[in-house]
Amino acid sequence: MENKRVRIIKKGPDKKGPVVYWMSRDQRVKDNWALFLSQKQSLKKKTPLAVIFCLVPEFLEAGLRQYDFMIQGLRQVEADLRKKNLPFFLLLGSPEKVLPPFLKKHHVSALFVDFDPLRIKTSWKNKVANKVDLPVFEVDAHNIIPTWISSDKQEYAAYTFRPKVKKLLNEFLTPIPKLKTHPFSWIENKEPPINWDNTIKSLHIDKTVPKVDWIHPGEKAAAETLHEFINHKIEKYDSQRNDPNKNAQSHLSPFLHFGQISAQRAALEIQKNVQDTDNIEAFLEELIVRRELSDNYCFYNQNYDNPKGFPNWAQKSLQEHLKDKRPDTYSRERLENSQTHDPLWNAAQDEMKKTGKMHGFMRMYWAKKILEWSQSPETAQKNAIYLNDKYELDGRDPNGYSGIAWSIGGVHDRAWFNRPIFGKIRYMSAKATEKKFDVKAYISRISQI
């Protein structure tokens, strides 16, 4: 099973020297097979092994909000890496920049790399790959199951990936090792701690965006969000997690973005401690179904975030009703000003520029909306993006990506009934939605926030 985890990237000649463990997907020290897998190769090579993150200057429309929660999860990292006479390296730049020059000298004798879906990070690793002399192998310590062995192509919904996810989740939903002292010093054993708060002074991003305070980062918080969830909130999970207004969500998609938490741990913790099934396998199916079908979607469809990606049904639909007439059309800047005729959607939009996450069913709504008041799905699909990532902690991220493109482009989504503007997309009315919830009451929390 732990063979299945990882992958060659490229073949290289088996010589003497350290092994380095390049993290940048999955940022933790405790349940990540990616570091486990590294410790074991320099174990049996006898040889050092490091942690290198490449910290790049600008990351999609990720800014001070994102780069302080992930910099102060960093630093945990480097601390608990210490503990375990492993040294952490922070190397500024593009990783095919700053990466291979490392790796050389250093004398570096294998690499191992996170698995990551996107276009740019999938660039990132191919070029240092094409630099290097080395084997390098790729990890899958994000998701429980590889998602090169979950399926080998484009699922076209959860009910298509759902039975491949049950088949094999036996076989890779088990107790995850635990890290040793490593016996071999690297070479340059006395290296300075990092010095993060100039770390984050000299980045060069859009720093207008505040950081949040409702939420600590790194393992330790994020150990303590799951615990707090088994605790206090999973038992009326199944029943209220669609309502804003319920504190019923886990929180921890920041975590489970960042790589600050493993959800194959969250998903043993659930198991091991919650008694009512209904409930597990509610935050199971999201964990572990919908989670990993946005990896899928994202790995086997490289136009996850345009309209090339969505359905051939949905781009047909949606182009027939391209010159309907749309009522309301508005500017990303009113967009992101919350400044629609809209008070749930404004709400909605205020609660994620406010805190840095929106409900998970207001995000459905927010992206809908968006569509029915664009020009085109383009343009929809883009603001949306633009919007989340920029505020969302959890953005610039496959869950985004696909939950925009099932809002928009009915990704994962089946056809519905023909209406204007939307065509087959699936529709979504405030009328309706005041059914579910108490519109009234989430508006007026928001605006208090």
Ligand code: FO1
Contents of the next structure:
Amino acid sequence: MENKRVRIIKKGPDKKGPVVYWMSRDQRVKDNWALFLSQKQSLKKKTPLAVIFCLVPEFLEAGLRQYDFMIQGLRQVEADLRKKNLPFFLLLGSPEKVLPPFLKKHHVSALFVDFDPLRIKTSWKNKVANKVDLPVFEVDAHNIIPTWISSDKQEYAAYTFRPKVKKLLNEFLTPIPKLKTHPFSWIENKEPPINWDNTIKSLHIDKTVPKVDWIHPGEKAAAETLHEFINHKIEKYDSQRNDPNKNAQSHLSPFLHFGQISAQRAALEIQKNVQDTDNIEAFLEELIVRRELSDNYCFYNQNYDNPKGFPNWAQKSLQEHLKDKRPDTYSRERLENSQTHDPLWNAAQDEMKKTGKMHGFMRMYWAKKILEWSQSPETAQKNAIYLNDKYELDGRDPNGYSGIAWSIGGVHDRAWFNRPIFGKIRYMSAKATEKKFDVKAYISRISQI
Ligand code: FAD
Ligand code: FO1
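Just the form predicted alone so far, so send over the form predicted in complex with the ligand.
To see the whole picture, the full complex is given below, headed by that same chain.
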């Protein structure tokens, strides 16, 4: 496969037989390179093609809020695939158990997977690859520039990564080919139709974190959200994106996390429809440089979710201040229930619990205060990840592990002046935050949700 977006993770015999795309991170039909390239392979072989999703009963800290958002999106995927004469199979259970028997039963000749740098996904892929005797292709359908191409090592910061991205954008920020209606129908389609309502009931997930209703899941809603952002919000993005009272962010992160929209599509649409370069620059910096830097971090650093992943200067500095007195310390449950002395922090925690999406600026403040109020950076990082992944719709994502590592461990940041507890980690104070936006308005708005 000559396409640079795909790499072979397992060689195997070039047999006849249908092709399968094992969908996981990129849960969409439109603009999905993994789906497009698996179809290209099956057209070359003149064989049927099927899409499989392995639904696991638990995934990191996900609960009903996140699973409902994901499953409603997958229902649309199933319907949209059917219009292209492509079957969608939902297999219940861990991939290494449920996928190999399916591939064997249907004499599948090639397997395509979508790229995801998270440890759990790498382990799934390796276990499945070790159990099957067929070529396995991995496609980075999530990033505009495939992670193994944008850089061959962990980048120090956005300023070291940005030039590499800028150089490669011409080659990779290109029009995305359309999926064809598949000319070869899947063999007898004996699998029973998916009972989606029972599916959610079958999961033993935490149902205490309720669904949210301000955002609707799926590809259609994702595209509408992008166009709403382009037509009504992007013109204030550069100037107001850090003001939690201005609703200036795109709200694309839940869709990007579940792969219900392509970042490449979003970037192409913005370049095509937006005139103001400051806003385009500011948004693409986040959507491309920052977001793809997070995948770079999780791909090249096994310790993306613990302090061993922090830069040496930060580990050393935090260690030197480990014994500093902590005037305030809060347990995980006090944090979870917004029971600190800081009304601004409590409001941010409430925003995340109530809406499933804390404002981007507040996430930095929120995580940094957890560092200030924890016995150790390790406990701080663990609690921040736990709460982030339990309540955020966009949680359980490389952006989250990188965002928390930036806030608590100086990842992708530089050393600042030494101070108690933080050492050289950048500090954020409520005072400084009050100068940035109307804190009282934010607190009262969140209290009324
Ligand atoms: P917009 O400002 O509209 O940005 C558009 C897109 O650009 C985002 O969807 C995201 O893909 C990307 N982006 C924006 N800011 C960042 C950033 N700082 N780092 C990486 N990518 C970025 N993002 C998540 O997707 N999931 C998380 O769990 C998550 N946890 C975070 C935790 C902390 C402590 C911090 C500091 C940041 C975290 N972020 C996380 C990054 C960022 O806050 C969110 O991506 C952003 O707020 C999502 O809202 P939006 O899509 O409306 O953002
Ligand atoms: N991916 C899967 O392949 N199967 C799942 O059952 C699954 C559940 C899930 C629940 C919440 C969540 O946030 C993500 C989930 N994912 C699942 C992974 C997701 O598709 C993304 O690949 C990663 O979370 C982002 O790296």
